[in-house]
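Only one chain is shown below, in structure tokens, and it's the form predicted on its own.
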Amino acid sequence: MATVLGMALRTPDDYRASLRDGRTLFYRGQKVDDIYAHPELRVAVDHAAIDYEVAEDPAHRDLAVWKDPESGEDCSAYYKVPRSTEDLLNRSKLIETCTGLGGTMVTLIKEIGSDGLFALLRTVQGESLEKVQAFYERCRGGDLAVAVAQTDVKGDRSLSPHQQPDPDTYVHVVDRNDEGIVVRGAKCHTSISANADEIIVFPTRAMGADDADFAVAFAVPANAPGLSMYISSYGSGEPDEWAFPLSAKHKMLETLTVFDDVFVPWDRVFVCREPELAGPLALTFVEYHRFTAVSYKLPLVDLLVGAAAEIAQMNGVTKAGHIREKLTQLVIYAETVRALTHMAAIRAKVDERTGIAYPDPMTTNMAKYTFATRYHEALEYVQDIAGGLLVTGPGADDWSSDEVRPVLEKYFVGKAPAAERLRMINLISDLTTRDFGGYHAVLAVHAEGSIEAEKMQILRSYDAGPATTYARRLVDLD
């Protein structure tokens, strides 16, 4: 089992060293013994280490570090339990900052885990709350990287968990004794689990009494016996930073996370066979995680605006009316998402029982819905402004050739030199047309919940009372 480090802040190298713990990983059909020794996976680890680097950077330390008033220790600000609008705004700024440093790819190794911990602190009670508090203190005190595994593989989606021909399509309890429980099943789309210290497991949906075995929440170290993670090879990236300026340096790992009779001691079990908690826990987690999502989308929408404006200048087309219209629409898109994100914190609510603040669910979902439904339109604007070189331009081998490069420099010049113009083209291509861009495009639609889920939550969260009362009053119905 992983050990707690006796410090409230870890260095980036402390984090990297913690991953050499015998965890079971597979990548491209091969078992991986050391994630940091693998040349492709190392990129993801170094990217994730940004969450530790900011605490050492004087430019960001005030935002990234929080002094725990009880222990007096400096801790990661990700683990500060929000109590106010100011706390949520600071958290959003920290997420935005780290994602910006990560070239529009969220780091997530502290963001998602703390989202999960806040949800647990608000949802469970009694003895379970004491266990959650102890685990929270472990994560905060050890400055741990924590993943959340929520989305079950689900099997036949027309059937509830207990009706599945193979029950392992949902994580479930198969045994329990005085020492703990044994779980089996699989979760998919598990972000950063391969390079986290701990994994929190949540129910994926509301459940009925017949689904009690599937209503389980717990935490396990990433090297727990019986736990295997199968890393997606999508977006493996290229080592050449000239042609792939983003994906060569920034990557996030996703896994199929398989629990093959994994033992979980009772002090790490937060919900067990309590279907009445499955829905509230899943929903409370989403309240925080969608706020995290829209916060980490802000550098991405900014880059769409900035890259489009820059390539328009380099192409010499900034005076064209249709280009100005597209740039205007990109600005409206980016600033609407930003305004809604900030408003979700400004409209924050405070849970009466726990005193923990959470972003306004309706506004958070409006921000996420706006981002998701207009993202592909924004890509179209950027690609239209950039031009066909996004997919027909030269590669790094051409640019490095003494014979070919002079030809490229002569014929790909615009209002800017070919070297600058092609670098910007490669940035936009990496962001919008290649694996990295495809990853972002699918995340826009599916990550942190579907578009339909966001619409449902907007309607569920909206208080129609004042509006209907106003309508009735105007025609004297009351």
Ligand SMILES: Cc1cc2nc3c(=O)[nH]c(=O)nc-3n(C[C@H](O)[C@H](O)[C@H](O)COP(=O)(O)OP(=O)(O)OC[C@H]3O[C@@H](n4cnc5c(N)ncnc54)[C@H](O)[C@@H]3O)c2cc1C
Contents of the next structure:
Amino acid sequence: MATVLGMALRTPDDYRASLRDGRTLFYRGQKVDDIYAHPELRVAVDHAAIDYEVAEDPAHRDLAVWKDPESGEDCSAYYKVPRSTEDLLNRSKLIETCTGLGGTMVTLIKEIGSDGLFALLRTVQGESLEKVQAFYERCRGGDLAVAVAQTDVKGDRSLSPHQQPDPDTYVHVVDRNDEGIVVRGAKCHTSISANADEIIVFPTRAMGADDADFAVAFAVPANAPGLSMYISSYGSGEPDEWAFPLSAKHKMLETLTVFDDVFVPWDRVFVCREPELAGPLALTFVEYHRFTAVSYKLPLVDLLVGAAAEIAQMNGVTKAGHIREKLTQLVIYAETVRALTHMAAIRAKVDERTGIAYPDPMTTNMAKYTFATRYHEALEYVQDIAGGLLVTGPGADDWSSDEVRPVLEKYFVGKAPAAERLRMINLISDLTTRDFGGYHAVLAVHAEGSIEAEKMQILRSYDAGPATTYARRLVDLD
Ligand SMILES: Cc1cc2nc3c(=O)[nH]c(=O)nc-3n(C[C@H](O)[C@H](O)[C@H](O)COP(=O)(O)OP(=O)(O)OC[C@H]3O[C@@H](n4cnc5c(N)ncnc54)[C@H](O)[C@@H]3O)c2cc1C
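To complete the pair, please output the form predicted in complex with this ligand; the form predicted on its own was given just before.
Zooming out: every chain and molecule, the one shown earlier first.
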């Protein structure tokens, strides 16, 4: 029987057990009946369970648990609807904390779903809002893990959804009756869907009247009949913690998420054939989700600074001018991302109609843009300081060999003993050069939207009025 932790809080084991529900998963060409029984996939489940562990941990409980005034229940703070700057700062801190515990990998199982719920609560009205509120209560009260499938596979990017040779490249409505709708098509890159309880589906872009069938938003349980999830094998995981100190324990799963005539009852349909809502919903979700993104980037940028400083010390190069310059650049990078993230919350706006707060879109996008566009430069600095051993070093088998280890201890000594120096090298190598490093690098550029999408939002959100008025006034044009 499930352990009762709080009225609306599940334990990590409740969460793990909930995933054994007959969902249709494929991994490396094989059907997977039980995600937690799979040796590679269970790493992702254990990693995600951090979002539940923090509620049990006295060190984090104040941040992770929220007493809902309406129900009087203790529930996950992820589901606290933000009303102020303080709420957004606490949310950011919670996301940063869980990602820090997750070795720079975001846990995401409550972060992205709550981003999606906040967007729905702000965007839809009337009967749809009542359905969203009921679904929100289900997620909050059940302490559920919730994915968001927004990005469609998209086919030819120059064509709108209805122009695609195959309409299934965007998820769309193919039938409807008194009971609900039937949807078909596929989303991709869907994070944590394989180990979530529920999946919220959003349109990926603004749509016109011709695209009405594609303007659909709904929620389905992960075991819905007709839903199949094909888990990416990227970063399949290395069980060796010596050589892969981060990725051996921390992993996120993405899926190609295929809806093969999935039936969705009306009480789970939030938007149906309403193209005018597609753009606002997509954008409102992204407003929250990019704030989540920059919050979960903070442990990563801190680690780039910390690991670079440590390996510089261990290599004996801290006094070199160019090393100090690179460390300075890394500090500027990390602290600029942090300052912009906090500023996005400080500049929060409150939606007049709903009273729900949201981070300032321009500042959030500047934080995300700064992070994404300077990430590869930051990697260059860290790798430059660390040296080539990042890709030529020994493996765990060498280190555990009685014959080889003394040779490694003698020749890989720096200013610090080889045992310490190699651990730090392996940390940087895992973070920046191997599968996990490659994953982080693409995550930096694409996840939560491409760099161009961020730039568009920055220009769109900027109020140019005061600046142009000032320019005109200085040359007496007004
Ligand atoms: C690790 C990871 C996790 C993710 N998790 C999720 C998730 O949980 N849920 C979810 O919904 N999505 C998720 N995403 C998807 C993410 O939001 C997309 O990767 C991003 O929006 C880019 O889309 P794309 O990958 O299809 O690339 P594309 O859209 O193909 O973009 C590639 C390039 O083409 C450009 N481009 C695309 N279309 C046009 C056009 N019409 N005109 C001009 N230029 C264009 C883009 O600007 C970019 O430079 C995730 C992505 C990653 C990498």
